[in-house]
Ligand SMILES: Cc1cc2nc3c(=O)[nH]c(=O)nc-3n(C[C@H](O)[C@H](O)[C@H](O)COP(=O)(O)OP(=O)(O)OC[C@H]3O[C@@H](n4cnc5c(N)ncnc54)[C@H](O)[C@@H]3O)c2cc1C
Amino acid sequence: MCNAVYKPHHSWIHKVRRIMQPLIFLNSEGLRSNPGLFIGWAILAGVAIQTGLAVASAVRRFFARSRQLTLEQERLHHLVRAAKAELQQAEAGKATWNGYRKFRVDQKVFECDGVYSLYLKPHDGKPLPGFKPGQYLTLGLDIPGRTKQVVKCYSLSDCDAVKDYYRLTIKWEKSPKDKPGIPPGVGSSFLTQKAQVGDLLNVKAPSGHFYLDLAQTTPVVLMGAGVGITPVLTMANAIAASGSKREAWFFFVCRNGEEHILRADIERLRPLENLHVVVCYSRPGPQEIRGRHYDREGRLTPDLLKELLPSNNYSFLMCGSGPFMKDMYEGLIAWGVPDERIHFEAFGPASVKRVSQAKPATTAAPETARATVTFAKSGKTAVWDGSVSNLYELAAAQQVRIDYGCGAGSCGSCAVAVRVGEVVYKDAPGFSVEAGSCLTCVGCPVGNVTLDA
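The form predicted in complex with the ligand, please: structure of the chain above, on its own.
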């Protein structure tokens, strides 16, 4: 039988037989009594080790190569995305417009209590420029019964992946419950209660410096409180639409389901692996269930960020009420987040004072240093002593008339020429004012100043 298997004229079988020989007698006396057998076994072990090492190294090389390929692929994807983002921004610049352009309200959608989304399409039917996620539109509202246009800013609430409309999501500023005598907000009342599908609105091109740079890949934390969700949701939507694998956290806080703005948009983000969604209800309703309607009970606080984020190594972008942003900002600074990695947008007068604005004790901050402000056209002079927060308020106290819009340095309505002196801002305003002018609603004098008002 054996002879039939080991045919001598098959030289390779012969070799195998010789190699296998030690195995055949491995457990027998032969191994000890036969040194040749031992050598055979050693050779076999050597060959096995050599082969194993060769295979392991080939597998290692294979995985290293495929890892390298994946990295190269990701780098290429990133380059393509960055180039696309740059191209879009360049296109946006080309197709933009000056002054007001007429837009038609194409759809008006109820979102939740007092909050509506307006879908705006250009009345001239021409293409829409793209925009940077986080930017806003300035509207010049012709409100019946008002002699002057009311100027208001609203953040774009969806990214520009959809090309033929702009979406705004607007909260109706009702009269305070405890002070029904106070009139509701002028602009938001008009847009949420009066404006209808088919109405034409005056719209300035998208602008603002609070945006997410899509060419970057640094991890980001996006935080929105109440209607402050609009710019940060646009940022999250833009990450999703670009197919970027950038790590992002999206936090949204509201009171409960009745104030859960743009729920469907938020839910669409959940399946994305790189985008973590956390919805906080500060006061959930009795029927609302954690895990189904919301993720966390309570306010969005720096402690919640510390609990959920693996580190503080993110860029933080937020929008919400003044107290919310102040708390978050101070908490992030205390957590060791560098000031330049914290970005925010106020929908009204600024509430956050950056640590980087702190001045040495010997030089008073411009907002508290005494100065004389002259309003040249009205022939009035006032002392700046830090008791008001900006030049617009100083002018108003002297009955000097200056146009007013957003109160946040975003719309440009309050711009006046500076004849003498220098005006500074606590934070770079969203509106780019022309050289020689200043935005009085956010500007403070540095030394004596003469304004053309």
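Residue numbers count along the first chain shown, from 1. Here, rigid core means the biggest group of C-alpha atoms that superpose within 1.5 Å across both forms. Values in this document were obtained by computation on a predicted structure and should not be read as measured data. First, how it differs from the form predicted alone.
- Taking 2 Å as the criterion, residue 127 does not count as shifted between the two forms: its C-alpha moves by less than this amount when the rigid core is aligned.
- Taking 2 Å as the criterion, residue 273 does not count as shifted between the two forms: its C-alpha moves by less than this amount when the rigid core is aligned.
- In the core-superposed comparison between the two forms, the C-alpha atom of residue 109 has shifted by less than 2 angstroms.
Give me the form predicted alone now, not the form predicted in complex with the ligand.
Only one chain is given; partner chains and other molecules are left out.
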């Protein structure tokens, strides 16, 4: 008997030796007297080796095929989600009702200091259409003591994953502390302080051009300041609800926990691997702890984006106060972000002047044409030279009062009569204004005009 210690090797020769070893130990005399036994064992060993190789190859093919099937399945799911999102957005883009529709205040929820969420359900009980994440509702408010209906627009604050209500989150715009003579916001005062569960409101179908295209997969940065969180939170919720793996960053800034709007909604986004949440407190309270109540101390600035983002290769969507959006826009431009990848929403006179903003005049008049705009009721005149985007902004600069709603030509609250001249639109408005009038929030003069304002 051979007592040598066998050391295993990885080559096939040594594996054969290991298989043959028992044969050698079996009976050396028997091998000499019966060579067929050796041949039989050799054949069996060869068959075992070939079988092992075949099994190993089959296993490799099986796992490779499984990985391929998994990749194909993920690709198919992505295509299905993209197609579904595209179909939903196409359906949401269709007008589902004309004019106003009655909605009932189903719930009124306190969010934080001066901020309430209104859950609106259709009074007729009929199904609600979807909408594009970021769009708003136009409300026609019949406020006691006012002879004229007040038209206001508020962004939807949740995605359309739930179909039986629309949610608006509204901040009470109080009189400024340093300017107590300025009255509080009419619409926000009524909705946050007077409206009650069961009240009926006049609501137009969702509209607006500031929204997230769910059919796209390009990475996005969503930024909200204060109550400006509402449209961008809707976008983030839509990404989460769709199951999309699209890379997204969600930034929210407020003063402290007392102004932390929709906290529960924001926290539900944190577990998503592809959606990064950053909450900034500009002035955290003494009991508020970084890492528990907020993520970063200070304002949301372009420098913070440069610190956290791996590059500037994103689409940026933001909503907030005029100064906030102006600072962020100019900072993004300075960082090298193309103008066409920066999008924002502003309910009020535009405070952001785009570097690529074209002069609002159309082919009906040269872009460099100057015109005189006369505001007949106010007795004021102003020069139109393309330095503002529309007639409403020109009127506001002259302190000429014109009602204002959506700022997108969708609600009709800024309509005034045109006494002399012609007004045109860069893009066709969604509201059909009567002949002889114009929508000042999107209208531009062609030559000299006189407005009844």
